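Encoded as structure tokens, the following chain is the form predicted on its own, with no partner shown.
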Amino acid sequence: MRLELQNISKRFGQKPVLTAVDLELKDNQVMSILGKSGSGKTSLLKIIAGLEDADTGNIFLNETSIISQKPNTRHIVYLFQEALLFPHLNVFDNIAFGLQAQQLKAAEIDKRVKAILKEIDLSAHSSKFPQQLSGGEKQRVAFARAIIVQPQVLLLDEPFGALDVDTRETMQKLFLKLMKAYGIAALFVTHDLKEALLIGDQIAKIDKGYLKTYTSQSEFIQDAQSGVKEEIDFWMQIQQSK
């Protein structure tokens, strides 16, 4: 698998969103997008799913292009901040949903759903409904509706934003977990800093429409835009004032 944006770029008027962006992510791999409310990663996600157009540029999935492709089409799954489940359809339905549309065979789902609720933990909650979950056991069954129909590429908008600290450090190794079993390359944004080092192997950040990408993550502590050094000066002031 490979995904590569050429010179991405979106206005909204008058306003540039997204400039002249260009991006790589290959096989396996797990991109963080570091960036601010507002710097564009999000527009930059629904680019890449088609639920939103370039004003200019290209998007190649396996060295063709998908820039014109139907959402449905670009096997490429968007999730959201928010868990979006169906809530009239139990725990063990919203995983099955994407299988069924691909017409598998009963058993087939069956098998496939049951392994992948035990993989998140959640095999006892099969029956239950959205709404008699906690906002950690949502978002797994968003991951496991997301991940079971094996897309060529997964992107996440800030997914774990809205969860508290503990049930976002767990989410945040079971996404990794479930990264390496299926074997799905991913772009992952976020704001967090310590969430992008933690998540991607490669780290890119985007302000005010401008992508970088940097080679590794020492390359990316060691710059000065980045944010680290802040972030450490920020911590070692509150740990000398104590």
Given for the second form:
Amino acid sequence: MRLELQNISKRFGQKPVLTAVDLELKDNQVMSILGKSGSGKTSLLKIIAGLEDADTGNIFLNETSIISQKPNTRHIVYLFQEALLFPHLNVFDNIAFGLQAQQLKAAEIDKRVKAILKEIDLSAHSSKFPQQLSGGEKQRVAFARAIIVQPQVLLLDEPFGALDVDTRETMQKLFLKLMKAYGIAALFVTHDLKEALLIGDQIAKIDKGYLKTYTSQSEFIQDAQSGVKEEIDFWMQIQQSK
Amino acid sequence: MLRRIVHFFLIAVIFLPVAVLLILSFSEHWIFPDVLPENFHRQTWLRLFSTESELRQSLGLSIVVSLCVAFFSTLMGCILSRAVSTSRYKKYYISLAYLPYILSPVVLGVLWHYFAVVIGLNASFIGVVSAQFLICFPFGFIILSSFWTRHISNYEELSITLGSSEWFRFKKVIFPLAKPVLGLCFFQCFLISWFDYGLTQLIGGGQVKTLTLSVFNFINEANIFLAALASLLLVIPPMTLLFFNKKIILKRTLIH
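Next, give the form predicted together with its partner chain, keeping in mind that what was shown is the form predicted on its own.
Now the complete complex, all chains and molecules, led by this one.
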């Protein structure tokens, strides 16, 4: 799988949201996209998913243009910051949603859902409804629901933003484990520098609609504009003042 | 203790008029200062079950008219509110939907009456349904507009990327999420139509005799026993719907 964006631009009225964005995501890789609120990261993900239209540019998935393809046939799943579990469906049916949409046989759905429930350690919760789960459990179900359909690319829009520190760390580990196990490429949007470095094989930074990609983590760390140096300086100052 | 008294008082206020109507419908003669009627009989109720019962026809007609009005108002309200949900003029459309309520229903009825005569819908079932629809549809639109929030849109977008078709999305996501508000809208529109008198009288021209019209007719004829029975019949369907509607709303509250 190879995702490539060429010269993607988007304006809302007179306001440019994305300007000439180029991006390349390789097979089984996770790219962290670091950006502040309003930097255009959500618009970028929505354009890739097909939920919004780009004004210019093209998107290629395995060398084939998908820009005019319907979002439900792109095999690109978009995960929101909120878990967005369907409140009227239990854990099992929430996870099975995408497989049912593909009209798979009930026995096959049952087998696959049970297997992934085991992996996310929620087998005992399969008949529970979302309101009976904790924040971390909800997010795990949301992951399982996305991964079970075996998407070509997974787009994550600050999925751990609403979680507490401990749950966030657990979720980051689980995310990396599942990505490797299922061999799915992902674009992971975050505003947390540490999280971006921890999660991403590749790193990019988006600011006012301009995207800058880095070839390696060390290139990113050494870049004066990446914010890593300021972060290190901050902690050094704290240490020295004590 | 005070809570119990208030509770008892409220129950009495709601059910006492119904009890009086029930007693009246089984009475032959009930004059002041008698606490209860002299005789009880089933004649009034038996009239309801006779083959040519006008009351039964009115009941049937009322049910059909109100179900049609509630169904089409909910359906059109849902479709139209969805269509304008992403429009930047949404709030203007909602303001526009309040227009029929600025006018008195009678004024609206008189205006609609002219068009009903011109297009031949006057004194017909469809004429009455369309007149009541004019009042109920904007109401349905206003209620259902509140459903299409950013949150619902996120659910939709998520299910699209999970590979769902439009029909699957509607069946598995939108309809179950909208069910409580659709139920509420249907119920409210049914009630507005069920108790409507002015528009039905004006557009129906006395040819479309719904139960509300029958109640007034019996009262005008000073037939209080039949009026009591008709009034009871008038109360039963809304109470049944209220019961189911309450169950749906309670279920929704438990889910969230």
